[in-house]
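Below, in structure tokens: the form predicted alone, a single chain.
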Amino acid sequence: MTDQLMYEDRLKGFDWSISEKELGYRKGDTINIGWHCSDRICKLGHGRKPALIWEDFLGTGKSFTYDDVRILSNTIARYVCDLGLKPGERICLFMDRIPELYIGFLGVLKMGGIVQPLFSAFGDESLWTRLNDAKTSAIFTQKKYVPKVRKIRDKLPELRHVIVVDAAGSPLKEGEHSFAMEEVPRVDHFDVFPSMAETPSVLHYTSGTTGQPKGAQHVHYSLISQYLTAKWVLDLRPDDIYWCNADPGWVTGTSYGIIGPWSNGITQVVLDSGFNTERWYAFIQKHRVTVWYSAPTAIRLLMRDGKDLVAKCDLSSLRHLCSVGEPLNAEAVIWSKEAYGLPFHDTFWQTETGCIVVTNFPGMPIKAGSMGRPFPGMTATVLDPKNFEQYDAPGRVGLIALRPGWPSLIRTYWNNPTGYANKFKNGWYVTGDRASIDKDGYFWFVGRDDDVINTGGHLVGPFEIESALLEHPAVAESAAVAKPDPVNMEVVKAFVTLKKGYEVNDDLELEIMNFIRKKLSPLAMPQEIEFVPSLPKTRSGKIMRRVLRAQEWGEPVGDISTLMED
């Protein structure tokens, strides 16, 4: 059977019961993500297998087996219950990528709490916005972040407990607790909360790329989608060493940085350190990483630093590469094939979908620059933006839409049911992204609906422009937005960052303009290029085009709490 047939065969008679059977779940059973990601793996006889191999920016490392994860998550669950916290209360994890974050995630779920992961880089106001909206009852954090919590605590009457995992004798105030996960007595047995399919599990706040953050409410049944997509799309196998670059403050870091790999009984590695090409390659070499899930922003930075660094490390352990977060430009796919001997497989999904929905399935022919095809069991299409009807011919640009019914679709936005209801049109979940579908069923991303540029009545997607710019050898990153124009209503403006060794000058700008003129239609041609030292991004790596657009139009920027700081 060829690899291509594998995808086609997966489509035939697909049902999510495939995942349910493998996880030992039947309709009406209890289902708890925390139990399935730890106790279940131990019951299968893999308790001694490494679950988490962790390393910090200093090179200090720790390793935890599945039995360690089972017992330590029990310990956290018991501790939370002893504080008087109840099932259904929101418990925030506000930490760096330390073991307590990953294991605490399971512990909160085991006691029935709703886990609320948030980026540790949030400032106090951004933190307050989300804790206040969720009426959060407790927060796990580190001593270096306690001042942020103290600054806003008097405005959070529901926040009863602040749990500091590394207090180490530091003075604490009323309502603050010291909890050293590896030093307190371990709890071998804990009666896991009997959550059902629709019991709330994870409350993820969206990154705010298109406005104010919204609390996306997931349920325990999301496991059914996350387990199977991790197994099939990330191609996880029992002997893999898996690395997901995403922070669990972002949905990729939980769906595929905790739930997906651990429900599959996979060993995963975590590097609690910022981006550094040489450090990343050394980490892959040291731990013999086999499956790597990264982001286009990181891939572009790796491209910027060139192939010479690749040759200095042994990356032969890698066998499967995937990308998430933003569309993967064709140039990145081609480059990774040249640099690593493997192409990155683009995957498309959102906080709201909870799992991968359109993807370059393993073994399926990759069309560089395409998002791929729908995951088996997903019905995906593009809709006319005016009447939300399906297009009847390939090639037309429309709104990406999905037929509801897959397990990990969020059930609501916290305190915002109207916003949630507005996501559905004509029986479809509308993603807010635009794409076209070719004759082979491959999706081609155009841009966020809010990012599409209307120039002279013609709609232009930023992705096409940015991809063309990235093909120029001097361009490291790019973003295309609309700027006002008295004749055409809007025209294209491009923001560009340069690779090392290139300097801004008029000759280079003219060279880049001439280069992309051969690749783009006149309508898509930027009328202006502005060279910038960096582009505004969320910490998950998404370029915040609306920030650039707002600057051009003199409009309010909106929520920028997830903006990455240089």
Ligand code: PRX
Contents of the next structure:
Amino acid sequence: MTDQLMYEDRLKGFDWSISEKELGYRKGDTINIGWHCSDRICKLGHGRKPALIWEDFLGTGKSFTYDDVRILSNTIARYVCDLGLKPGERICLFMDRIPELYIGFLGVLKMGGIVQPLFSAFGDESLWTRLNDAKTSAIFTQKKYVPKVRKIRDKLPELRHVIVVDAAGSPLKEGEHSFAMEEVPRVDHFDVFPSMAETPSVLHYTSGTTGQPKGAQHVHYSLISQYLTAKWVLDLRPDDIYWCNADPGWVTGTSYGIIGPWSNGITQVVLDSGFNTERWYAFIQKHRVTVWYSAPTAIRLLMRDGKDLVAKCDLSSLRHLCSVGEPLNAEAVIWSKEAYGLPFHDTFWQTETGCIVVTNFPGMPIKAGSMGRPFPGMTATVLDPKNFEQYDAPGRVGLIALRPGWPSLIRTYWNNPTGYANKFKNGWYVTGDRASIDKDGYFWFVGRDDDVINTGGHLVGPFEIESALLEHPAVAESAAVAKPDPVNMEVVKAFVTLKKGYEVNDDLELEIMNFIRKKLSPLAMPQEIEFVPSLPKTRSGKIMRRVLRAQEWGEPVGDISTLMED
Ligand code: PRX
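Having gone through the form predicted alone, I am curious about the other one (the form predicted in complex with the ligand); can you provide its structure?
Then the entire complex follows, led off by the chain already shown.
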């Protein structure tokens, strides 16, 4: 059988029941992701296999077997129940990539809670927006982030419990609890919540063009997609040592940084530390990583540091490389083939899709620069942006759309069913991205169809930035757009008009940048602020970001007939 046939073979007669069967699930059964990622693996006889090998930035390491993960997630589930929290309540995880984050994720699911992971670099305002929208009842966090939570606590009446995993003797206020996962009595048996396929599981906040971020609501049945895509696309095999670079504050870090590998019973390694080429290579060498799921921004940084560094390490354990989050340029694929002897396989998907939907399947010939072909069982196409009719003649650029029906598509946006309904046109789920399809069925990414900024693989919404900018006393009006960047692909640039009495100067620019960094996050912080006398607007007064964006990218501005004349 040739490699090409592998993909074609899997297409033939594909049915998601393949995954259901492998997971021992039958329609109408209970299904709980927390149980599947720990208890089930132990039941299959792999309790002593390492599930998580973790290292922090100092090089301190810890290792947890599947049995440890089972027991410690029980311990967390029991603790949460004892606090009086009930199934269906939203429980946030606001932590660095420490073991409590990974194991807590399973613990919350095991007691029937809806787990809401949030990126620990979020500032108090980003945190507040998301906790307020979800009416979150409890938050797990670390001592160093308690001040951020305290700052907004008064404005969050539903937030009953703040659980600090490393408080150890530091003074806590009312409603704040100290919980040391590895020091409390271990709970060997816990009655896992009997969630059904459609029971809500994970709530991931994601940015759109308009309004504040939306809570993408997943259900336990998403496991069916996540398990099989992890197995087939990441090519996970029982002896693999798998490394996913993504933080579980974002969907890659949960779908493929927790659920995918652990439901497959794979050993994964986690490095809780920022990017550093030498450190990363040393980590791969030390742990004999075999499968690596990374992202184009990291790959560009690795490329920048050159092949000499590669030659200094033993990376021979690597067998399969994948990438996600941004366009993977052809040069990166070619470079990785030269440097590591293996190409990165691009995978395309979104928070909303819950799993990889278009991909370079293992063994399929890679066309460098293409995202590959739909995962078996997925019907993907491009639509005419005017009437949402199929528009897939080779080379035509249209909106990437998918036929709904795969298990991990989100079921709604939290509190926003209209926003969710708007994602569907003519029976298609419309992703909001543009691409063309070539004669062999390969997808070629073109760009987003909205104003969302993708910086280093992280989406940031212009509205959230503009709202925060308006809270600065000097800012009268603002527009946030993407500006090209050689490493992060895009970074945020803000155009600002000042209130009377304020003068343009470098100090003010820095002050506003820092204001956003603290309130929202380092990702949302504008890398540049251009002070302008006025902003381009439509006659109805709406700021036309696309005019500013086009200016940054040196692109034609397009139709500006509705532009108001100043
Ligand atoms: O614009 C696409 C881009 O990231 C968006 C989804 O972001 P998010 O929901 O945060 O999920 C990120 C991880 C799945 C998409 O709408 N994107 C994702 N993968 C690719 C991509 N753009 C180009 N190529 C990709 N492979």
